[in-house]
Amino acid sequence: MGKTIVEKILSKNLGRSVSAGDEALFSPDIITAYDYPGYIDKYEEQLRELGIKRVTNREKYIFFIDHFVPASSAKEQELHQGTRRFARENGIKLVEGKGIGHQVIMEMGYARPNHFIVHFDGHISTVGALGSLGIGIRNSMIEAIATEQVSLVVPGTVRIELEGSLSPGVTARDVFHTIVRQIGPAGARACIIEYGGKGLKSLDLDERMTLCNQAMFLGGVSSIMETDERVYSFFKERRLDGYEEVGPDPDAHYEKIIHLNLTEVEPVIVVPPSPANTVSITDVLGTPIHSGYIGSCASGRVKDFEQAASILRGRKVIDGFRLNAVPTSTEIQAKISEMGITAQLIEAGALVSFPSCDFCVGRLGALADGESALSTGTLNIPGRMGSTKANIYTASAYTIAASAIYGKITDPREFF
């Protein structure tokens, strides 16, 4: 029997063939984390506590600073005192200042097709969208870091093929979402989702990153992508090579397979408070929103913002309406400023700020009691953007611009 695409890359980390169901000793190609307290300065605590002084093969490592950027205590710039000393002391890569590590890490080629990568962060999984697998081992992580080699058993996978195109005004956002409401969030519980098909083609590394990113959302342990001239493009640009192409066999074994016409997706909405809640657009029509946040590892890139400056450009947002641009990466920062969208965003209304996880976590731009907010962050639920009052809607940058016009949530397909 043929191997899925997860089967593969295990196989080829473990130097034997596996198959889903079967438990070994794997040795991640990259290990990483981001600064966050309770994290890396634990792993430093522990380290020392199993008397190794020094990671041994430190070319394995990368560690980013990304949430409390800028600090804005002396406590917040303590805690990165500390991750720069361990980074210095063990040789490891350490960036800070270049945006959310999810993102930078494949700007700067370290998610490479047939990769295995951990993090203590499910949302490692974005880099499936190049051909990578990226764990999130919260619970293994010191034995990762501390032996460079985790326990794992190898997840089955469930098979999503997309057929079609989206239609003007929906998203890979919606088209993520589409999924949740069409097999519920547990639908691919402990499994890893592997996207191909027609429809694959027809997305942007943009998009395929979004969808990538939310696998946690669908019970899933990671999110794969089939490889295309997309992603070797991606590579080629940025001058490195070592790329390989990643798919599945043709008689791979699949916990299911599901079919989405992309087509036929329409706008979706994510009500609190639980990112399980998807429902249609047209259900909460009209609900009041007094914030609104295009950002975060799962969709504050290039297209996103495209989508809401098509919408905002030559109109305002409403006045009282908080709508804060922040973009995933520096690079994603300079590009949209040679656009002009960044422009386009400021003259709008809207508040564009420095690449950080800080919005996302509610340290930046946080609600009050009472306040609604619509988000393309990863999570809705209370107090994750401020207060536990508060209400998070999550939708697609689309969606956000074209609710922000009116203060309300408006179906975007009427720009179109």
Second form
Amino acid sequence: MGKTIVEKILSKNLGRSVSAGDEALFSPDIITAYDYPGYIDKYEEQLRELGIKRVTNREKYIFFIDHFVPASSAKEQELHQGTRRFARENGIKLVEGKGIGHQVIMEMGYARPNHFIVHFDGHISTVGALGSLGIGIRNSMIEAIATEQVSLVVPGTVRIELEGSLSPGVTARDVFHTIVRQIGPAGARACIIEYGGKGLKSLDLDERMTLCNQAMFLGGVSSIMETDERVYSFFKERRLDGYEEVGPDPDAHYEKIIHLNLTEVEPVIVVPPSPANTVSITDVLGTPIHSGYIGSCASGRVKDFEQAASILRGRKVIDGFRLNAVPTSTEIQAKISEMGITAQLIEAGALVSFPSCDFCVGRLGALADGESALSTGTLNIPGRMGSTKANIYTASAYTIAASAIYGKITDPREFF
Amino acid sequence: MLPVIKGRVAWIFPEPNFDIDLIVGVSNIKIKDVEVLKSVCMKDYDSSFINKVQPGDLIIGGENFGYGHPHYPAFIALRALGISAVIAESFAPGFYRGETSNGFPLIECPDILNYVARWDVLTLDWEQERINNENSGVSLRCLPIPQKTKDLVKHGGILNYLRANRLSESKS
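Provide the structure of the form predicted in complex with the partner chain, given the form predicted alone shown above.
Everything in the complex follows now, all chains and molecules, and the chain you saw is the first one.
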């Protein structure tokens, strides 16, 4: 019996063949986390309780400061100070001021094909775009830190076979939420979502990262993709080591196989109160919107801003509409400046900000009672971006740009 | 030793993909004070829940319970109020890993919603992996409970589990 990608990666990790359902102790290649109250500070406390003075194999670690950035109070800065001290004492690489960790970990070459990465946060699944297996292990991070091994039951795999290419005005966000709509929010529950097929080759890496980022909203453990020349180029352009080919065996066993023709995907909107609720954009056209946010670890990449700028170029955001454009990393921020996109967005009336997680969680750009936002953030549960009495709709950068011009949900295909 | 799970059904969340942040309200997920968390717990579902719940009581859930971004305060509050386990049709994997690492029993029982009513008394047979409804006499098979989950529950969470099973003297 052949193996799926996750079975191959975990077999390689263990040094013996494992298949879905097998439980074993696996050794993460990389252990990563961001600082937030109750996470890195807690690991330090837990290590102390376990009588462990220092982490071993510090080269396996990379920590990020990407929440509360820049700090807006002494208390927030103290949290960062604690993380800086812990990282220094343990010889751990700490990255701050570069953007959201789930993105920067890839830009820095820490997410390599066939590698196994653990984080407490499930959005580490983003690295699946590079053929790297990223799993959010939540409160068992101390297991990884204290023992450098984590117990896992090898998950089954749901294969998503992509065909065709995207139609004008349609994005990877629409693809992901269309899959949720098609197979349900539990459609890949407790499984790895493996993307492949000819259609995958038509998507660039920014689009692939968007697809992989949201595995948890299909109930998935993580996402992973076949690698190809685009992944090879990602490594080569940045002079990073470690490119390898990743793909399943032809006779791999899947829990299910879903076929999706990208050409048939249309713009969709995720309506409050949960990522489980996807509707066609035509069902909510004209809904008044007060604020837009393009950013987060799910989106906020060059492709998203190219899409937004293609609609906003030479047009204006309607008076009273707040459009926050937040590049996911400084690398992206520099790139969109170089491409002239930043100037185009500013000219249209957007506020282009520094990379930070804080817009996604309502620490910045918060919503008041009764307001509605269109967001490329990860989550639309009430209260995620400020008031619990505000409505969050998630959608693509194209849809947000089009809607910002009219102050209401607008089909971006009008502009093509 | 594994704890005795015997309690009343304090609440049933039949909805699939339930986001547990709603148990304390999304606006309260940054609260650290347990007493405050208890006071807001389940308010949107039953305003007198905290007066009715007793130690040992259970929560019942539907499919993919714990979907979304499951933050910890909801179960800090429920555990402080005495909730001893959740029995659901199935759990979202992130929620499952997080709460079982905290030593909290999460039991998957695909038929559970069809055979319970609020305040029924249920018992869990850890050995046979069955849920028995003492009111109706119905006995339901659970999905196999992973050994790791049993170990985590037995040790009361990940730290004691690691001490007992995974850390050698030389590491300390």
